[in-house]
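Let's start with one chain on its own, the form predicted alone, as structure tokens.
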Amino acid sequence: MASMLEFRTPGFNPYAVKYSPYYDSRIAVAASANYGIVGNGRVFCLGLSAAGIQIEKTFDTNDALYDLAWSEINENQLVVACGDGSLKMFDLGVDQFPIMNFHEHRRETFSVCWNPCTKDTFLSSSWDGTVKIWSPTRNASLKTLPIGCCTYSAAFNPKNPAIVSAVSSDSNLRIFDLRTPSSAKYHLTTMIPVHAPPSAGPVLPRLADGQTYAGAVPAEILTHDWNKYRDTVIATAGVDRLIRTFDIRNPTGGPLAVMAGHDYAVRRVAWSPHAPDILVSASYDMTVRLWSDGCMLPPLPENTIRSGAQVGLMNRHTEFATGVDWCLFGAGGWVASVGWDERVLLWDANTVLGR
């Protein structure tokens, strides 16, 4: 692969990668030691340029980092989901310490988002079944969605700040309404079972392949992200191998695209800033993948899921993949991957693509 930039976190195993929202020259990773399961965390804040990738600061954390989030407030500063159960910001002015330290969550705190919106809030969810919503400004969280179970992913809409997202270990897609009254299940206002059939219509859908589409067997979902273009579309990703993406505004209609090809559990999906169709995956079967949900391509007959396609890999980890993100800015293609093999890898997704 001709364009690709590397840098290594000796003794740290990346969980995390993030694009900074204001420069599209610094990224900053979340790693831990002995692969978060024991001992210490470091947040790396790197800086890209003509010489190639440089430390601009380090954070340590007695306990492993597992996901990080920019703050859209204040370009210096990010918030790092710690196995303890606590969040972190930092702040690059200053040196060593948190300036604040936010500690509710009773087992570990496994995914944060900063509300891209408002911008005035930031997200984290937990191993210990609930979604916290924060201010940076306050130590105590400002309210708590329960799950019940294993929160692997929460995220805010794109659009919207009020609508919050989150999947889990019970395979099911939550959509939280915080305009709707707190005694209303607690905000939920969407449950989606990812692996079920479609409920509606007394046939099975059919793959664009033709196979019939009968649901699958429940699974962990670990990851999820919102289409930053079509602000109701949610790809799910986890241990099945299968992204799949659904439509919020039709809850029990299955999937509108299926995307098969990981050979292990998805660790990490992001949608591409830069296209309505395109999104990124990375997996424990070492592999970046970049895929097309089909949007663009005429519409399928009705009762029909249409199959994703792979559109590019890039197989340079050589341990399990993490983490992944898009740079923002540029000509539109940039990302950062991150895995278990102490690397952080800076690559053009045009130089993969297959199309």
Given for the second form:
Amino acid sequence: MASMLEFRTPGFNPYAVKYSPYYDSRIAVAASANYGIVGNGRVFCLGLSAAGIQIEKTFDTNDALYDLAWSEINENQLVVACGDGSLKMFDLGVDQFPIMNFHEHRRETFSVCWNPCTKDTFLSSSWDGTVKIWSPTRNASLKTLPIGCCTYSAAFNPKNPAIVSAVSSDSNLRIFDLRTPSSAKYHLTTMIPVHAPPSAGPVLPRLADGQTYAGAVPAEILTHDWNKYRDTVIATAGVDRLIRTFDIRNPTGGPLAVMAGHDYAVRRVAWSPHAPDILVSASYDMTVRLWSDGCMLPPLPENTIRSGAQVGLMNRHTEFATGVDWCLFGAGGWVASVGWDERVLLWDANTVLGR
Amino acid sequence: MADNMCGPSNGAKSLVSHADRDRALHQDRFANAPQAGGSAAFRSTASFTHGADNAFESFQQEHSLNPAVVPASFNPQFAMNNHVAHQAFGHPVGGAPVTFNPNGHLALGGAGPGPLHAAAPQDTAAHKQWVDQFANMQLGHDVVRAGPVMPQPVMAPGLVNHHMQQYPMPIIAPQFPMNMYGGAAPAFAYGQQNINFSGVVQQSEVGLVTGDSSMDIEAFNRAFGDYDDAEFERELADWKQEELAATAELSEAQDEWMAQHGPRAEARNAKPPTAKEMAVIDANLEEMAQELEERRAAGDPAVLPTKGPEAEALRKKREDDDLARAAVDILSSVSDNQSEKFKNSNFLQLMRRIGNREIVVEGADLVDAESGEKVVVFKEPVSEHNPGTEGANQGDGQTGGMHPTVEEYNGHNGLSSA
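So that was the form predicted alone. Now I'd like the form predicted in complex with its partner chain, please.
Below: every chain and molecule of the assembly, starting with the one above.
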């Protein structure tokens, strides 16, 4: 079996893990007591030292934590999404208390993402059906994007700071362009029904294995991520266990690729920062899987949807796998994954290839 | 989004800086162009601003330095600013010390407005043709008529005070208002533009009014002199009395009407309900009370009290029910999975116990429903892969050599550890 580094988070069940964009040896984990049912939350800031993975700092919160994002402008700061609807910013140089509190969401804040381009804003999505954009220096949100239903995940485009995406419980992927006037549908420019087949062509497309792709019933979309090389491509996944990729330039064209294999809902997907076709997913089936969407392969016949391939399986978590992230540094391939088994695992994706 | 303007890679930001740079180039070309300015002397002066700014100032100064030719339509403030700019940007003519402080105020040396006045005749000569053209075209015979009204404005340098230099309009201002508004307007124009003139005009007007009113009073006395003041007083008193009587009568009528039809009249005239009516009322009340009891018994939250121990207990019961129902749903959704992992899952075990009401939420903890003790919801699985390490794992072989060393991690990444 692949070699792994492991860290325990006793008493707290992790929901999300993120590598620092500044240091290859720094990782943060957002965790909740009692699986997030009731109790406190805790942020673990971990450092990889010669002695192994060790705690650099922890911060406790009154409510469960569901997500976190490192600041892109300050290597010591991160923001966490709390169960009480707030976002709290912590600084590793400040003990115990958050340095900023952003509280406008009326329900659980479920995801947070820092703007990777301009680095001066971050966004949050909530079960209250909104996405809010914030400045780290202001308590009040800069902008609110209405979704209308539980929004599990929202993210900035990796190349364009004005483009925001969100997935929600209504099975839609929404794209907002903040450059458009607010009066025009609150910046909403594209809405892709994730479950639907292409609506443009006269004939339903076929999957690579010859089956007709007629779509599926709507299901909650729990996670999505922008491809780091093809900045118009998004991978989505959720309750229907499928991972799909879409090109936002063709919103009615259906998925580019479909990846099937997880036994239960997919909780988190993340594209590799080192390869344009590789992504990793964490699922309620307690596995973390590596996928290739096949974009590097020769093109398929027209009106054919590619079937992505599972290229690796990490089966070490003993509870639901809830978070996964790629290390940005080095040759590439190191992955951090967390699960409700109170464990943070660092492993090399290259070692699980072919499983 | 406004904050995007702060970002280092913002497109609009670089556009602004690019425009700044470009502006300088364009301004230089514009300033050096033959048509840029009217006076070569000004262009030859070393400039520390954009060329176009100087060109624009030159354009202004051509007209403003000779107050005699400033059109009346120019705003006085505009003329003053022009004057300041001229002094500020390094064109002192008469050699008097002129400085410019950062507040934009003009600070003149001991000579006061001297240099300005010295400059005026030069420009007057230089633009004589323009003056003539302007006078012929726009002012016509009014220029001639303005002469006697204001003899001094023709710029005798020593006589014009500083105030006039800053507000050169009075010289011609009377001409426009006269054309447009007739004879009454000049007084207003003077008042706006030069207090010295307005004082004289107002005094003459007051004298005129005074003479007229004394004549009117005499004529009035002649016409009504025989009217008896006492008789007027008596008539006034009578009228007041009649007025009071009429008001009192109206007030009485209003009171009477209100007593019969006002809001209190109904209560005063109301009779107690009859026995038959009381029976109907009682029946209705009974029915409403019964309905309320039924809803309360059914647990309708709309009619239950929201505070107090009973309400709190009820709320907690509902939450426990919801949690138990969710636990059962989760269990049923994975019931088909017979894998070892799912069988041994701590979370699913917890769900089973919550679904069976063995564990309930108490405050911020999960507690045993019978004993009330806090429940440890996670037991570390003991397996060959995970023999029960706590806290930080050192990656040092403690877990049977499964974990890599930190060196392996760093070696793969080509990075140094912190």
